[in-house]
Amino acid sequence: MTRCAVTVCLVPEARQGPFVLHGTLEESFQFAAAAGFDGVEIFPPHADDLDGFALRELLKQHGLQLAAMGTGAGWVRRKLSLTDPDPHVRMCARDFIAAIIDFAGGFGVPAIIGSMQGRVPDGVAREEALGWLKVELDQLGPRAHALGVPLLFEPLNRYETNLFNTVDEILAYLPTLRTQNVRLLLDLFHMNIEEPDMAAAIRRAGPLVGHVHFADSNRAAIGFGHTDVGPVVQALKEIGYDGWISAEVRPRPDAAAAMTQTLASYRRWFA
């Protein structure tokens, strides 16, 4: 069975982003909460910033999971990617997801990776790139596999990256791994972007379907742009897709509005 999260920013230099919620946790719990989402995804600084007995508490203490943790803010604060060409870089993004999978996992969920795959510098072979890609990879899945998660890669748009934009663009990368816990994160905003039938995308990637962000053609909420959801709605039910579907969708016009808006698509569609 489904669930519906919200998106909680920590970090100020992404007020910016397709957050819906920011401010402390207590505020962003109880104001999730009220809305009736049933969980949270969290956008953390580091891992080092969060108590894990806190927010143990302040979940328990507003009836909600946590459903996903982000690791961008290594390469909003620090710049740091896993294709960067100094390989000292590429160490320290590592050590950055690394820190976020070993917290994330120990609320059994995923941690994900969205900016923080990087891009083919200039100047670089795409192979070589990959390469880089791989070796992280091969060290992150396991690590993430050891805590009973999957390790989330996010394909976006040709705009934040060149390395993966569509689907089966990653699919064809997967097997080149030594690790088999990678899953997908399929954002709804990014494949309007890139892929001439989401549906159809979301029918191949099938059981690697580990997460889904829910966000419309113009990163609002669901409802808010011109995206066909009925068609991806009915693809994610024909693969069996049971995970979370998360707003990462910008507070427009505000975050009371979004919220609203979010939950009334997703009691539409997969009530």
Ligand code: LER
Second form
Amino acid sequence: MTRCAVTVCLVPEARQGPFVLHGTLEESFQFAAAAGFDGVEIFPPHADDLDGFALRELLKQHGLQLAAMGTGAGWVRRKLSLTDPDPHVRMCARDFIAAIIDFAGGFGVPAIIGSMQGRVPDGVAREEALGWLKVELDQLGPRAHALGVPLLFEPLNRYETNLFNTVDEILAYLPTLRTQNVRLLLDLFHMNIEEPDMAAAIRRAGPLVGHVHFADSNRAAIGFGHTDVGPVVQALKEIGYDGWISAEVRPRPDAAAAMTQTLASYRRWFA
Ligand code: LER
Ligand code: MN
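Having seen the form predicted alone, please provide the structure of the form predicted together with this ligand.
Okay, now the whole complex, with that chain kicking things off.
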């Protein structure tokens, strides 16, 4: 059965980002639990800033599960990426992600590679950048596997990366890796920009879909934009997707409305 999560951001520099809750963990968990969410997806500044015991206690106290953890703060705060031309920067990016894989893995949940994929740098051939990325994913994938979790990889829209914009691009790349532990994170906001047919793309991804960012065309809660959600949900059901449906959306008009609207849409489409 699918479950519904809401995003919790702990990074002040990502205040304008697509995250619903921006307070302390305690405050955010209170809001999430009171609204009726099953879980939370956390965007931490760094794995070192998290206290695993405190987090476990807070989750229990609020009856919430951890859904996944983002790694994008490595990009937002330090401009780290897995396709930086400088091998030292790629190594720092890998270490940053590895620490979050290890922390999240302790909770039995995956880390997300979105912004940390980086982009094909000017003057560098796409094949070379994909080769750099392969080296890193072939280390991070098995690391996650050892903890019994997949590694989530998210295609982003063209304004954020020139690396992987569509499902088909990542589906063609995955077989070139040694690791078979990478799963797709489908963000409906990015898909609305890049996919000619969102439902068809979901069907092609099939069993490789590992997580869903539930966001409308304008990156507001589903129902506040113009995405045709019916066929998308139908495709998720057809492929047997039973993972998290996570609201990575902007808190518009405010966090409370984004949460209420997300849950109303979730219940309408997944009940
Ligand atoms: C960024 O646009 C995004 O969708 C995030 O989930 C990736 O870090
Ligand atoms: Mn996303």
